[in-house]
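Just the one chain here, laid out as structure tokens, in the form predicted on its own.
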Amino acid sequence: MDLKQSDHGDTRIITVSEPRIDAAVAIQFKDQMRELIAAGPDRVILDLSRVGFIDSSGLGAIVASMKQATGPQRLELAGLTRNVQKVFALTRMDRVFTIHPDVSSITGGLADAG
């Protein structure tokens, strides 16, 4: 699982560089996210713009990552592709997460993490 991190002020951008988050990588994803969130600022953005497929294990791993954020820390999502957006809408997780159209809309274009 390839996750890239970049910090921009009080925001950490974590970019998923894999085309899928599924059962084959869900555990690795959760472990890496745990480390990146624990050491991060209060606002963490998960950039999913390169992810074209997510299954229930992948969705569960993202939800678990959200729960790892403690205190004032929060996990937000950005750049959901059409297929990933459908999964979030179908499961109503789009009501649980703050979802942004893309990372540049949050950071003003400073967030090329990849």
Second form
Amino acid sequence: MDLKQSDHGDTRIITVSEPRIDAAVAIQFKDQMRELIAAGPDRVILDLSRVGFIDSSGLGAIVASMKQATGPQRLELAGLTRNVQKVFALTRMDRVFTIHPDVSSITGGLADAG
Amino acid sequence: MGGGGLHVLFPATQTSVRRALSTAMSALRGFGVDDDTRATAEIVLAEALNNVVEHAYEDRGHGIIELEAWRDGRILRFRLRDDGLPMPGNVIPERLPSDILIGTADLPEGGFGWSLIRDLTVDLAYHRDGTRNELCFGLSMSPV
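The structure above corresponds to the form predicted on its own; please give the structure of the form predicted together with the partner chain next.
What follows is the whole complex; the chain from before opens it.
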């Protein structure tokens, strides 16, 4: 599971560099997210702009990751592609997450801390 | 419309399900199915097939899945068969309750699959025939 992270001030962006988050990779995804969130700043954005397909296992793994962000920490989403957006809308999870159109709208105003 | 449809058998593993989905998507393109309907088909098929892998064959950990798909005018028809455990109570599971969104701490991390299948399909039917499960459903194709 290829997840890339970059920190911009107090915001961490995690980019999923795989075309699918499905049952075959959901557990791996959840485990990696747990580490990245635990060691991350208060604001973590999951960039899904390269993900073209998600199933209910993948969705469950993202929900689990969000629930893992506790206290002041929160997980937000960015860059949902059409089919991913569809799954979020049908399950009404689009009402649960803060969803940004793309990461550039977030990083545009943030200094890159590498 | 070129005759026939899709008919594949494959092992009940997550890797094989991925491959079968890819085969099915190519076949649907061949049937002249539009992008939107194919995307919906991929969601529904992924849920139905993964349910077989994770539940029907959960006791023995292996098995075979049979998938058929064909076009029936503006409806895509699918039939899935397996020789695994029956659905609980011999019925298709219900949707998740719609009041789940009240508290984020209690959000479900699973159970979305049947909600998606029920929301997206028509003519959803399940039969247990001896030791065999058969799940049939249709997808209305997007308006031209």
